[in-house]
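In structure tokens, the next block holds one chain alone, the form predicted alone.
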Amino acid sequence: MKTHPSIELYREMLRIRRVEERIAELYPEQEIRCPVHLCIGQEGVAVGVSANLKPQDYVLSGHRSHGHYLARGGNLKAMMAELWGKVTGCCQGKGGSMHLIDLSVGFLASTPIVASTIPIAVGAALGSVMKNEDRVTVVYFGEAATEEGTFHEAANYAVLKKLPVVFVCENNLYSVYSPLEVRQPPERSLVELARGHGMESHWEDGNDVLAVKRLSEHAIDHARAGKGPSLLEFSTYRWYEHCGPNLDNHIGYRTEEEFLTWKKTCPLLKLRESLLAEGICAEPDLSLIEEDLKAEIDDAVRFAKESPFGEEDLAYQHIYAT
């Protein structure tokens, strides 16, 4: 199998896509009893950003976190077991889809409350500075998080202290079923909003993984050099419903035409066509990647299904800090 940086980006995006598709396929069996927020269509942001991170760096996320966790190197078996509520899960089966963690790769947390991990990320970055560590913290969130006061407080403090944190906004246009026009004034620019806090801020096409990688490299290097935080806004689009394993265009909050227009900008399709056109790889190479990923995902699902549930007393552990 050929090795090339762009092939690795493709593989990581495809891995997230196939994992998410398997979750959607198995969800109707009702063995996964937690809500799932799938990121199918948005894989380019997580993979492009993670490509620039060093092992010591931190990542935090929100409710739509599977892609961020996997792109950072989070353990797939532990993630799947968590969805199944098994004791071998990354939160011992007590957290579910929206509470992922893998400290071995610096994935500190994902939590479902909108904007809640943003101040935690700023605190982690402050801690790194206080301990004189070479560490950048990345926090992912949707555009609705910028409507929360905690985002502005965190942004202000990060700029004030020149903290090594990168705010990554995945703008997929919707907060559940509410489009931007019913939530934010039309003249508002998130990039300008962040600049109003004195923060370096940029926009890019989130469905172009190579563009995401270039821009995030600049922001991460900027933070690591002690020059302070940045906000990166990436436009993207979720294909599936806000929460669950189905498509939902029929309920009326978005049109089939809009969905199909965005689907044509699929980050996987874009990179696949480029890899083949430039002769970086051939169809047999891509087929091998598919086969390898299927085997890995089959193994992770088997692990989750065969793992035990926790004992009853596990429910009473970790409720209070000691």
Contents of the next structure:
Amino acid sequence: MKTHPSIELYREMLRIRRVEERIAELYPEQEIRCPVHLCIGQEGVAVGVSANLKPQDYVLSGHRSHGHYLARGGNLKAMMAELWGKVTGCCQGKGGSMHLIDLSVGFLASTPIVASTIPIAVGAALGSVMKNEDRVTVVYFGEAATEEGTFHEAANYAVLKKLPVVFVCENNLYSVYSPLEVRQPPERSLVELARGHGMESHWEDGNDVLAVKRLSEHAIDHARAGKGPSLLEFSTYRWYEHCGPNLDNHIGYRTEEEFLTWKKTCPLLKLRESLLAEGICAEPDLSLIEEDLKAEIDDAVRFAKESPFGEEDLAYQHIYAT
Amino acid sequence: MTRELKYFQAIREALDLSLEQDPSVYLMGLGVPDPKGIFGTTLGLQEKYGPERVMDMPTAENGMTGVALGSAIAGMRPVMVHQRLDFALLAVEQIVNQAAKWHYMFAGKSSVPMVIRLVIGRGWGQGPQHSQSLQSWFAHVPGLKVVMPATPYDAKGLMLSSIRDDNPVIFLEHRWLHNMFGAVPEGDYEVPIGRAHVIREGRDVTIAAVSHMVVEALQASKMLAEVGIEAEVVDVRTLRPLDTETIAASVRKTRRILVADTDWKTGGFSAEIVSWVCENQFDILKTAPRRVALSDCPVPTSQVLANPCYPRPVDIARQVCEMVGQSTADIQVPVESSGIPLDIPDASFAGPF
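Other form of same protein, the form predicted together with the partner chain, not the form predicted alone:
Let's see the whole complex now, leading with the same chain.
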């Protein structure tokens, strides 16, 4: 198998894609009995950003966090078991899809209240500064989170204290079914808004994983050097419904044409074409990756399905730390 | 050695000791290092420990609660303070959705050692938005601990316990307690969270009181003693986890209970205690439980309108008389407490808070 940084990026994006597709495929079995917010179409951001992180760095996210967790190296089996509500899950079944954690790779948390993990990420960065640790904290959120007051409160404080945080905004144009134009004024850019808070801020095509990687490398280095926070806005698009395993272009809040236009900019497709065109790898190499991933995902699903549920008493554990 | 200290001084000692002992402890809140020092509770601490550990903050209650939480999961022990509980309502999202559930929803992998100090206002025109005593909201939520020390001794001991606890602790301070004196040992000691305290023994009735109502209940007990009724006063101290054993033991003895709370009656914490006693000790009660609480209206600003909203010790005493079947006519308000305006904690207070 050839090795090349771009092949790795492709493999990571494909892994997220195939995991999400498998979840969608199995969801009708009604064994995954929790909300799932699939990130198919948005894989480029998580993978491009994660490629620049060091082992000690922290990552937090929101409700659509599978990709962020997996790209950071979060344990796949523990995530799948969590979706199945099993005791072997990363939260022993107490969290489900919207509450992922893997402290072994610095994935501190994902929780679904919009924007709520943004100040928590800033606090984690404050904690690492207070403890003199060399850590950068990355927090992912959607563009709707920037409508929340707490985003601005957190941004203000991160700039005030020059904290090593990178705010990563995935702008996928919709907050559930509500389009951007009913939520934010069209003439105002998020990048300008972040600059208004006094931080460095840039926009990039979120479906171009190499561009994401380049830009986020700059922001992460900037934070690590003690130069303060940055906000990166990445345009991208969620292919599936807000919550659940289906496409939903027929229900009326967006059009099939819009979806197809975005689908053409698929982050995997773009990289795959350039990998082949530039001779970095060939079709058989990509087939090998597919086979590997299929085996890994089969194994994770088997693990999730075969794992036991927690004893009922587990519901009454962990209410308080002792 | 034990000295007489004011409640605010007791809190300051606990904070000072914690900052000295544990480098992960830090203080944060709007006004923490200002010349007033949160009613004196943080005075001098920034000079001693520096601006990195004793810090002011932006006026952003929810965001900054998230910041404190984030630092806690990264290994720090923040002590956050809000000068009135009412401002902290902006932070309920972080407190209830995140801090309270963090340890649970991540199956014990991460925890939030964090103290949130909330000050309850009263009198001198505190009005509708500076006087709320919403302990029942917080005590309602699994994952939070809620303490309301009434004495300087407990204020220091519970603060030390709260800071060392690995959970989010809501620490409620009644503004009228800050300047009260009490015996406080020097050095390190803890008052355990989750333990009530029989502050006055008696045989005829149990008065379970929280926060400043403990002071009022003790005053009521004196009036009652004058007419031959011996009230046992249980200082609840911790609302969650509630020490039902101590309350139950007292009720087994007196077979009567009155709950005195600083909050409204409807849906208030007084209802929780009465419910528990009714569910578990109904058969031994000689008479229906009673509650003395804040009138069910927002507290108005004008003293003339606000004064009747607050129960007084005499109200507790009269209720107890009725419970034991004795005439209320003999209850006398002590001379030393008559003549002081009702909207201030003591005669020396000249406003504003």
